[in-house]
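The form predicted on its own is given below as one chain in structure tokens.
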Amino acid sequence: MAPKIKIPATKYPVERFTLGNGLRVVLSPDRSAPVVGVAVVYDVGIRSEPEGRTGFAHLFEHLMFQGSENLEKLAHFRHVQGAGGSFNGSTHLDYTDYFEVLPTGGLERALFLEADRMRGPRLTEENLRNQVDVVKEEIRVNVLNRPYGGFPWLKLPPVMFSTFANAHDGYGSFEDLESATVEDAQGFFDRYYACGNAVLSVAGDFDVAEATAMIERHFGDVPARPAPELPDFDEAGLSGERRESYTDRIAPLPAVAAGWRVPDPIGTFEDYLPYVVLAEVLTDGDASRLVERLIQRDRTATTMGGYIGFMGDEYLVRNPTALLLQAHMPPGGDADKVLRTIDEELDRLAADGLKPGELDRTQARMATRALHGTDDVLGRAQPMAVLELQRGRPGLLNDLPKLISEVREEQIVAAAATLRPEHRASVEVIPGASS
């Protein structure tokens, strides 16, 4: 029997401090390549949207690129790209992030740009109407006119959850987007885009003392505003199976996705981590249980995937979240049969345990991906910012490969035993383009 592969923790340095205005800062210097990554993460996401304003967190992300206190519209684009850099932003369930990657000499430029829009974006009627149209077009492209658009990240939550915060459509309805006002946008900024509700993270080639001085210079005089009280989005788990289906007019093949609630990823991380590994045991690679059974042996599915979190952000999400399994099926595929087979494999795992080498192989693949993900500066700056925001522990990024490798077989077996049909929510896609 081959010896278990020893997986080390990474050792990226982490320095933390807080400015007088409440802005938390994380620095992770690495002089091995002349590049820096800058990320600013705000503690607001899709779950914080008020009723009647679905899609607002994502819409506001767009507005943050439409000029700021000292910069006209499109200036951010020009200053970053003109220095040979790249930039973007993204909206998640529990946070919104903005980031730049630049050659080393561009660090102060990125800090100035982020500080300027932290003071205030240009919230005008023209910018708002323009970005409402942009977001509506994004919805048309990514959801309404794409096969399996929104499956399952938009389609499964309303089956699994009951509260507006957890169940609503994070892209938003056209009606809600069109009714948004500049006053709404200003109120959203004032409430959530405060220094005390944000983390700035810098990773890569820089001197800590020089970077600290730059950060003080550009962010130190941003007006202090307190962070809003963090809501508790938790809700009761399912007391019985929930199942729904819908017709996708342009989907060529049937599909099904199932989800089960899992332990609190922050409050009970030790109980949560085995579910992260379990999702990979079930679906990662040709030798995984559900790929081998559903695709290779039974041929009842053509694709099979499993992960934690509706946006695939297993270490950067708050409670409540879920373990998801999804499959596309051949023409005439039977979703009931796929779900029954998943139940059988979970029961077999819970009763008989893992095969020799199964856990070691999965942990090695997971750790390799985790190590690879931190190779580039943004792969450190962005998750460290979120880990500081949600846990006060940016160094967890260093520990993850080792923690994954320490999950034991009995923990995987115990996790599998909880994934019962009566605790499951599922959604089936009925293809409308198959004829």
Given for the second form:
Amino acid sequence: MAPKIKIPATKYPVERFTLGNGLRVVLSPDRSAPVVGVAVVYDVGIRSEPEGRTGFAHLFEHLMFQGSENLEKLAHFRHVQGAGGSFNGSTHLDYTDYFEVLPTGGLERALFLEADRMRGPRLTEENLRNQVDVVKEEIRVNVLNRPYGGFPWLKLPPVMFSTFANAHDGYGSFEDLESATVEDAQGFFDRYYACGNAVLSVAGDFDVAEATAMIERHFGDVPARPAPELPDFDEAGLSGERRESYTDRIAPLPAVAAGWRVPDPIGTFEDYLPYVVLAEVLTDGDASRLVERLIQRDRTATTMGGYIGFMGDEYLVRNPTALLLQAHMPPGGDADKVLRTIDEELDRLAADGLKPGELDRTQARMATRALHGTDDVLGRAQPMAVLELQRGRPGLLNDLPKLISEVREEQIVAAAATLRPEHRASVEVIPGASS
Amino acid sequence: MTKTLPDLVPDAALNLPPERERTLPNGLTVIAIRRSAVPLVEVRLRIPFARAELAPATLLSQALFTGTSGMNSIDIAAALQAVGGSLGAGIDPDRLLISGNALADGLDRTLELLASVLTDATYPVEEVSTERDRLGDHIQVALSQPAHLARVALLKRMYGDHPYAVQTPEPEEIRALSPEPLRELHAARVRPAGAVLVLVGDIDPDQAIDTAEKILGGWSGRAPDGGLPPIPVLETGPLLLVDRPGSVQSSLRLALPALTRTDPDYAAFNLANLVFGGYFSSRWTENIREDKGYTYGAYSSIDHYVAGSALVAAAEVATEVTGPSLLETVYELGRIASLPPGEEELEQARRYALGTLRLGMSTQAGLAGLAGMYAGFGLRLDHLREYSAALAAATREEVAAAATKYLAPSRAVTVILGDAEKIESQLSALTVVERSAA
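Follow the form predicted on its own with the form predicted together with the partner chain, if you could.
Now the complete complex, all chains and molecules, led by this one.
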């Protein structure tokens, strides 16, 4: 057995301040490459959508790119890319983010663009109808026209959860999307896109004093608006096993996903972190428990994945959330058998503990992935913004490799023992395509 | 209140990290680059693999790490994982590519494991049969994906009898394989001559090359086979309509001729591509997404292979607007081919092209990908300096000339996959259509 490898840490600097209008700011300078990443996150996501407006948070994300106080439609894209940069946005369960990465000289331009839409996007009927069409095509390309579309992130929550906030389709129904109005959009902006409900984060090649002055210059006059009260989305856990299945008309082979509730990722982070490591012990690579057993030994699965949070953002999600396992199966595959084997392996882990070296190597690989993610300036700006938004703790990003390496075997074992079949929700894909 | 857009601060001169390089006596070239932002190292190994028989080559790439005389697949995976490492393999029509990363302190161990697989892979019967079945299933799933099917049809149409025409084996070809052809292929083709290993990260480049020489110096084998014939000239003809009944979208694919990276006109050609469809702020996206809402995304990109390059434009569009989407696409190609781009429009594309080069170099993985890809074409990172200068210098006239020569709609090979019952009449109104099954 090789000696245990030392888990390195990062020491990205973190500067935090709050503007007079309530906008929180996180800066992480690093002059090693001539690029900057800018992220603005708003504390609103899929879970905050009103009933009858499924998909609205994501639709609104599209509208934020359709022109703003001083800018015409298309200007945002042209100005970012014309500065040599790239941009995007994404809608999650608990937040919506907007981001750019640019060569150093484009920083002030990016700040201007973000401030301009924070003051007010151009919400017009024409742009709304255009983006409803675009979002429908996005849903077609990612869900309706593709095998296993939306599996499991859109398919498992309605089995696992009972409240609208947690269970509904975050991409939205065509009916809800089509009936959205400009007034809905204005109301959503007024309520959730307040500067008191947002965090701006900048990482990369800049001088802190200069960047602070630029931020004051562009964001300082955004009218102060407080954050709305954050609802508690918690709901009771499962008291008995829940199972559903559906036919995917274009999928040629069966698949199954299972989820179990886990502790509050923010309120009880110490209890939660072992579940993050457990998911990797179970599924990371050919030497992991479930890959070895289900793929290599039993051949009852052909792919195996495990992670926390329906969108894979385990450190950027609030309670309630779940540990998910998902498998694709060979022709004629038996979902029951896969679930039974998973239960068996969880029992074995809970009863016999880990093998020598198993935890160390899993932690080493997790450290590599954490470090790999932060090598990119956006890989710092984005998570730091959300960590500030949700925890007031952007520096947690630096601490993660060390905290992961400190998770102990008995914590993994205790976590595995809670993943009982009677607390499990699962969804099975029945192949509808002739193959 | 009107606010004005801040000016851009001009970029500093392009700063390339020093590259160290050595070709070992066995023919392996090792390139090492230091970028120390995170304590990791990226590994990319490209081995010439053109003309390798497709089905065994594809399965070989999946089964390469399944066993050596001293280790089984789990031993190998666990040993890599112990140093934070992971390695995987894949093929393209030109080469076998092994890539991964590890904690920087684990570089020696990662290279040892890589060497043991390169020199001593055994392709055990059980493990190969597991990987064979998995690969067969994965290809079967790919065959239900519209993007994959459209690509299969397009490649066949573009390349005819050239080896590039078929890049994915049939599931049945995979399911019929035993380990023996993999062992033979490995013995014949997995060898150091002509291969390039790129290491990028928190390393001392000279020391990393010494380490690689010590660990991989004993890897041996014959010289590589000859290359491939140049790709054929694209033959336009009727639009190929591939039927996928029940599709709720159509997959539009247009192939056009392209220049290689080292062609003196390449920078101008790439700028023309950007203005047409090569980035989000392109005419094509602004037209069929932001103006008309026909698609979620429309992009054109240039595929570079050793035997030649091609431009592929791709969009998934709503079934009911398939014809109008093709019409707008042909209109935009016609426009870029017959009128010079606007002054500001070209500047914007130019700044984007120059900026994304800098962004691509700003991470270890980006740098490793770029250096490895360039090395696969006999280039080094300093090519970026020439290319940047060419991008900065290309004039409107040069861009227009490249567009006229290469992006004219009359030169396009067009394939559309979708529900033929619903889209054939829309397309027949615009052009001659030939129909085929998926």
